[in-house]
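A single chain, nothing else alongside it, follows as structure tokens in the form predicted alone.
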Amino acid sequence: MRLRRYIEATMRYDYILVGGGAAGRSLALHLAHSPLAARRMLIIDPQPKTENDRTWCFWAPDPTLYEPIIHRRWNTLNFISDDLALELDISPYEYRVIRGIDFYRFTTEQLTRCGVEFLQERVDAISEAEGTVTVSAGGREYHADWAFDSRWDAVPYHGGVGGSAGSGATSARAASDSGAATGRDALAANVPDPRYHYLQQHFLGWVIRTEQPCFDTSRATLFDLRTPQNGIFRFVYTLPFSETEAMCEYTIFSADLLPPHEYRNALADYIQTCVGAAHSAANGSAGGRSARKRSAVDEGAAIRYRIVEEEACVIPMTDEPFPRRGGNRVMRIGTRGGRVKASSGYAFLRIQRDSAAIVRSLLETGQPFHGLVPPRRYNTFDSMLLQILHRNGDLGKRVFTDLFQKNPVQRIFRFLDEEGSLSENLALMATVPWWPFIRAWLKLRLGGRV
């Protein structure tokens, strides 16, 4: 009897984090930096998290808990289109990059030091009884006052073929030569709800190393639209890590994935024809906000490079709501909790803000359901853009070009962070092509998505 009570006591926790990715570890770290740090916590995940399997990017005006592991940061971003190159001073924001392996090592060290326990097992079930959550994993049961579930593979998602690496991250093994994505495959038996939109942000990225300096490390390229659209919205972004090394990612917003060779061919074509030009355009625009692009081909540029790393991923872009409650004492977090921004795919900073709100709610009310939601207009804006990209992806190039050419970048960031005022939001929306958005709004009012 004593042995049984001892075993039960050792498997009793205040909080169990089901999933040890960005959402689970971020919430645990926020708890560990709060007055709740002495509470007993357990993180359960089937993966050891010992590889550099993804990269998180985000903009922020203030420091976060992860300042020691910021891989690169920029105060200037480039926006490039066919005949336009904008040099954007984003202060007081910074655009920041965190590598997956650095995040895992940092959080493991910080959390272990605070007494957080880790269990490498797959969770089989979560149940509730008499005010206690029971998590079954590896043939054993673990009990807690609260459980936080970030398992994206438990969510039916209706977006094309493929799954998601989750939490707005890139996954190094998300694409294979068969065209299937790692993570959870879409469940063909599920019928999508006609009230909502189901797109995917899918991309292939290479970290390339060139033989001669090619990259301006003082700025990153957020959008380069000089790639054939072919009916769907496509762009490349470039993160320069040094003058001879950068990550270039070929990104698409659409309902369906492409055959793997199409990503590789498009990315190789972009690097051959545009990488030198993007670098020259950025230098040429140093004296003002915009400048005409210059062609690397015209200058006879011949760039020799090798691929150091490859990343590919699929991120859900849907306006279908994800309920936060998985039970009376189970809260869904991360991608499963709707923390991926529907119209952009960004999630990392949204996860940090959600984690902070959960901790505040636990401290103030004793329960984690903070109930903080953005104004409903942001859901409408997301739905309109998703519908436009679904109906006519070619328009995405014009929409984003108008947004960045006609608005201060800070206004765009506040809009995407769902922090702008109504008047500021309306001023931004007035700069995009009006008829496609009116048509999308009318379609939404009639209850349809296509």
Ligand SMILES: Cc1cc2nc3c(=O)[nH]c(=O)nc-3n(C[C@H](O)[C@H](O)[C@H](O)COP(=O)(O)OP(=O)(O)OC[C@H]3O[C@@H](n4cnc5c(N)ncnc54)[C@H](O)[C@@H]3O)c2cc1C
The other form holds:
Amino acid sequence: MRLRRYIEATMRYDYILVGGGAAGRSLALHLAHSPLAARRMLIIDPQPKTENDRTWCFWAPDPTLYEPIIHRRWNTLNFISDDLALELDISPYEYRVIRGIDFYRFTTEQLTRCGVEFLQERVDAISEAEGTVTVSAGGREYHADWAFDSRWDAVPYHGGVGGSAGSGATSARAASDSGAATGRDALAANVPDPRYHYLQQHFLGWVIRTEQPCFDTSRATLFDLRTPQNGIFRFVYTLPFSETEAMCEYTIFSADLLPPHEYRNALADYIQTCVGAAHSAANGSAGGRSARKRSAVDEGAAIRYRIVEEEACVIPMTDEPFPRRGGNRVMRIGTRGGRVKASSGYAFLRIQRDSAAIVRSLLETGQPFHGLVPPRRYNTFDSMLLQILHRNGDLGKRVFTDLFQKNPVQRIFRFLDEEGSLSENLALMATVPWWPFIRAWLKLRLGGRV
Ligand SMILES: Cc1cc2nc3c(=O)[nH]c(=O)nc-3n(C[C@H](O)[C@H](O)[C@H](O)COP(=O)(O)OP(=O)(O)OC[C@H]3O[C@@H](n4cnc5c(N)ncnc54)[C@H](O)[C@@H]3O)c2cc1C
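What would the structure be for the form predicted in complex with this ligand, rather than the form predicted alone?
And the full complex, kicking off with our chain again.
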């Protein structure tokens, strides 16, 4: 009896983080940096997190808890389109990069030092009774006052508004050579709801090392829209880590995925025609800095490079709400808790802000559901853009070009961070092609989708 009570006590926690990816670890770290640091915490995840499985980028005006592991940071960003090459001074924001492996090592080290426990198991079930949450994993039961559920992994994801369930599933797996796919909600029925839009952000990124210096390390490229669109919104973004090393990522926002060779061919073409041309320009053979001049490669100037890392995945872009409550004492966080911005796929900083809000709520009210939601108009903006990109992906290039050409980048960041005032939002919306947005808005109002 005493042994049983002892065992039960060792399995009892204040907080259990179900899923130890970005959201689980970020929340644990925010808790560990708060007056709640002494609470007993357990992170359960089947993955050892020993691989560099992703690269996080985000803009932020202030430091975050991850300053020691910022891999690179920039104050200037490029926006490039056919006839346009903008150099955007983004201060007071910085565009920052964190490598996945640095994040996992850093958080493991910091959290272990604070007494947070890790369990490498798959959680099978979460249940609640009498004010206690029970988490079952590896044939054992762990109890807590609160559980934070961020379980998310490779489950099929359907594509398209009102599309057939599972239509994106096989291609989601095919999108990545490493087999990574994603899912709308690991436990929800995988059936599209005709009221919502379902796009996917799918990408192939290569960290390449070139023989010659090719990259200007003083700026990253947020969008290079010189890639052929063919009815789908696509762009490349480039993070120069050194003059000879950069991550180039071919990114697409669409309902359905492409066959794997299309990502590879498009990225290889981009590197030859854009990076290669910039390289030959830097050597004086192509001359000039404009995007137009850079798009022509000199005969024989083919760039020689080696792929040193590859990243390929799918991020859900949907306006379907993700319920925050998994129970009275179970809160969903991260992707599962709807923290991915529907129209951009960015989530990392949103996860940090959510973590901070959860900690504040626990301190002030004793429960984590902070109830902070952005004004509803931001959902409408997201839905309009998703609908436009779904109906006519070719328009994406025009919309993003107008946005970046006609607005201060800080206004765009505040908009995407869901922080701008109504008048500022309207000023921004006035700069994009108005008819597709009016039509999308009318369709939303009338309840009809694509
Ligand atoms: C390749 C890639 C690049 C990205 N780049 C950016 C970026 O640059 N900027 C940005 O803002 N966002 C980016 N995102 C989007 C988002 O920030 C990330 O997906 C982020 O990791 C989401 O955090 P999360 O905790 O919700 O999911 P994850 O970090 O994926 O963590 C979910 C965890 O749940 C675990 N899990 C699954 N099932 C179980 C189970 N049954 N029991 C226990 N644990 C389980 C998984 O093992 C995983 O560790 C990127 C996403 C990907 C996939």
